[in-house]
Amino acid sequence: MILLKNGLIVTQDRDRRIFRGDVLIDGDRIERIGKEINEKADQAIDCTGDIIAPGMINTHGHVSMAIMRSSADDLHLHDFLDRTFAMDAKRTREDVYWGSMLGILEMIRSGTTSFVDLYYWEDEVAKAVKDTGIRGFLAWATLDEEFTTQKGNPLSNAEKFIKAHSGMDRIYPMVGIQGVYVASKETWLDAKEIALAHGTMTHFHLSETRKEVYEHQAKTGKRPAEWLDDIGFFGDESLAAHGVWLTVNEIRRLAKNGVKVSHNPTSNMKLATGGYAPLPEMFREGVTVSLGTDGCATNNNLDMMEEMKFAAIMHKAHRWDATVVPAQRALDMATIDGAKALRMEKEIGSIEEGKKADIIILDGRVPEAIPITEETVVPNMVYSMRGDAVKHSIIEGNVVMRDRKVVFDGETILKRSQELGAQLIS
């Protein structure tokens, strides 16, 4: 048992309760939450003055691209794509593994306890998940064979990955689809069939750029979301990334089919592809919107606390409305709505009795956290604090970081990632 004592608990439960108290963890579950728990525990963590919060859920990224950080900056989109594709073609299984280790190290240090990944060689990412203790929702990327650098058929590769990793602790295999620009109707529907056959989800890029939307419309006569709905792809198992160039009609189609969206504000702004994801309209129509960082080639970090701030302020500025994405909504997107996006809201995303013990403790003594009260703690987390405020991280009841020191070999990760990353970029 682990007892977290005397912290300011941001529960993220249905009532969004915030109070000072204790959390008792038994095995991988939250056993009890209360004002004062006097149970004997194997270990206790003094959280006096600190914040106890649910671990954050990053619902879109390409974690192994962490070693490609800052390698294609300040470029027009076509130049950015040329450079990243050239590096991607040189990648090996080894640097996918170590890139994943680097990205996971960064995520754990900044408060992420679950992440969604879309890439190939997800078996290497799965190894990194096992070696670090994080939770991974891993979507093997599929596309038409004529466009892929994968050996073998991408759909077959995805299904083999799912079969080999289903039922593993903290690993949730999924089917990924790169996007409408490289996947035919048959690929989309075959991907969905695989997902449904194995009881998992699909994850894909959707309407990220105006070019993507207009070219697909010219080719098919329909916008991407309209087309995917009409061919019968959309469903409750669908998690779309980006959704920048969506119309209200398309948003209603997403809502009708239970499609979830991962909003990636930093990546969208940095690539300068124009537009703002229509979050207020998604909220109004009842679409579940979560938060993702995207990969380090387009962000360039994996700090979900920074992502919360950008998610709130970019829409305030765009809509000329300071109320449009309040701090509480941004925190929801990073926690409980991320769990809903993955159909895991009964297991993760909030601090409630019976749920998985995915909990972070943030340092309430850093200057940007003060003054800290029940009224200011959520705005402080969203608008002023950064990921380096995270002191401890617990995933499924296991302390994976204590006093900012991870339980695995972080130094080796940094050393090997530096070597491989420098080779790849050069």
Given for the second form:
2 protein chains.
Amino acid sequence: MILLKNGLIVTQDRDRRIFRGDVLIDGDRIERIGKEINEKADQAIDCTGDIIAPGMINTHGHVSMAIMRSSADDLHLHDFLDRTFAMDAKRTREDVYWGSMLGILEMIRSGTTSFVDLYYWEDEVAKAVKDTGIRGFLAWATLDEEFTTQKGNPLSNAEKFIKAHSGMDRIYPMVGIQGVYVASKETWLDAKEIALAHGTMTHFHLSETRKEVYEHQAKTGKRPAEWLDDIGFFGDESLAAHGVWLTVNEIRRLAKNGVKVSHNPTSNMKLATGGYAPLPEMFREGVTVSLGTDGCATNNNLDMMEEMKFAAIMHKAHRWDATVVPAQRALDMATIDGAKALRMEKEIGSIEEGKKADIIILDGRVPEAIPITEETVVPNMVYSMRGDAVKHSIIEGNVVMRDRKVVFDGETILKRSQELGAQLIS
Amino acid sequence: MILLKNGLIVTQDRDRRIFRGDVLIDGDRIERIGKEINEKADQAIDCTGDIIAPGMINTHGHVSMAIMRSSADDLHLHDFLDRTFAMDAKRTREDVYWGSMLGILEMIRSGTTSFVDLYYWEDEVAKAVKDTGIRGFLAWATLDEEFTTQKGNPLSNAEKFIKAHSGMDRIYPMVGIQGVYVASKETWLDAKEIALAHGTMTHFHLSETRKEVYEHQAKTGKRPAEWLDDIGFFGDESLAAHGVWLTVNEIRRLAKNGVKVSHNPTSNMKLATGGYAPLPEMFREGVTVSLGTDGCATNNNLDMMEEMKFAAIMHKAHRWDATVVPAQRALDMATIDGAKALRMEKEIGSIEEGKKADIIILDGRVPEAIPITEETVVPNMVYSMRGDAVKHSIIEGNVVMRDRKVVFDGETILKRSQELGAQLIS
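What does the same protein look like in the form predicted together with another copy of the chain, given that the last one was the form predicted alone?
Full complex below, order starting with the chain above.
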């Protein structure tokens, strides 16, 4: 049992309660929350002056690309794609493993306790999840065979991956689909069938760029979200990434089918994909909108605290309305709405009795957190504090970082990923 | 003498050279830079694996408002102003001093070595500059007497402040003007006269909001920048903040007169002032554009590393062009162009022999910095790393932070600003 003593608890429960108190963890679950808990625990962590919050959930990325960080910036999209595809083709399984270790190290250090990944060689990413203690939702990317560099059929690879990793601790295998530009109707529907057969989800890029949308429309007469609805792909198990170039009609189709969206503001802005994901309309129509960093080739970091700030302020600027995406909503997107995106809202995303113990403790005595009160703590987290305020991280009841020291071998990760990364991008 | 050994030096000199080497500091100046310097120094700092860069220059803010952080977020502009003006009226000299101490602590910890401030009671801010070791360009805000809550005439206050602080170490008193909405032609011209008489600069808000621009146009028939040019206010000593709502014609007038602009992307986005400062046009016309965080009521932090990222990506998104404001340009705005904004480019803003030793050393072994090469170091600094990567800070040849420990009493700052801040915003 672990007892967190005397912190400012930002519960993210239904009432968004914030109060000073204690949290008792028993095994992998939150046992009790209260003003004062006097229980003999194996480990007590004094949280005086600190903030106790749910771990953040990053709902879209390509974690192993951390090793390709800052290697393709400030380029027009076609130049960017040429450059990253060339590097992708050179990658080895070792690169993917150490890139994932680097990305996960960065995520844990900045408060993320769950992440969604879309890539190939997800078995290497799964190894990194196992070796670090984070929670990983891993979608093996499928696409038509003519477009892939994967050995073997991507759909078979995905299914094999799911079978091999079902029921493993903190690993949730999913089916990925790259996007409408490289996947036929058959591939989309086969991917869905595999997901349903194994009780898991699909995760895919949707309407990220104008090019994607207008080329698909020219080819099929339909916009991507209309087409995916019409072919019968969409369902409660669908998690779409980006969703930038969506019409209100398409948003209604997402809502009707229970499709979830991962919003990636930093990546969208940096790639200059144009347009701003229509968040107010998605909120209005009842679409679950969560937050993702995307990969390090386009962000270039994995800091969800920064992502909350970008999400909140980019829409204010775009809509000329400072009340759009307030701080509380940004924190919701990074926590409880991330859990909803993964149909895991009964398990993670908030600090409530009976839920998994995925908890971060932030230093409330950094200058960026001051003044700290029950009213300022959420805007401070969203607008002012950085990922480095995260002192401790607990995932599935295990302390994976204590006083910013991770329990696995961080030094070797930095060393190996520097060697392999410098080689890869040279 | 201080010897920085074996770091990756991002010089920001004219050729933007980046190389591994040593930096020798003698007194307040950079004595020598080279691949290897073997000199017996009083203090040697091993920078292996680290980045040696010029300290950043924050060219617009209201530092003492750090104590009002996160107290007026997600509000329409008029509600925001009502709330902050009400708090402002309650402020004491003690609040201003401790707020400044809090803001300066935050700035030093995130790599800023020089800052520009626009507020009243600048003598309290000057005390904080003295007590911390940072470099401060302090503009006492003037405005028409009918609008001020200052005791005494604001112009006289400003002049008195300048006289009392001229020639002091690291303190550069300037004349501030709040903006066209509260200052008559006479006030603007008197402010300029005081600045010229004392060989210093003017610093003022310019065309931040639509309201400001269109109300001024309704009243005078001219847009603010046209009007300020026509009344003869503009000069080489003018440093304007924001410059959002500018026409190309106005930009040409700024360029012609040598007016400098401090761009504040985060504040502009968060306040939803609408519009995006026309950076590409300012660059094209030759206006010196630097970077500022604005105050903590509107940002809500003072992290120039985050500000570089916002500056780079907001314009990409707005222009649908990923090549706009590349990483190198963002770093320039935060360093050498900040020095130019203050007419101090021979003294600060880059690592060059003979210049003041205002230097930061960043940890190149945080995950966000990896992979690190001569090619990735600048995009890593702009797009991926955070202010917490700053390990050491040297200002005017004095180590003011070593291994993230400041040489002054940081604990008392946090304690006092928490007490006073919580009281002020309650």
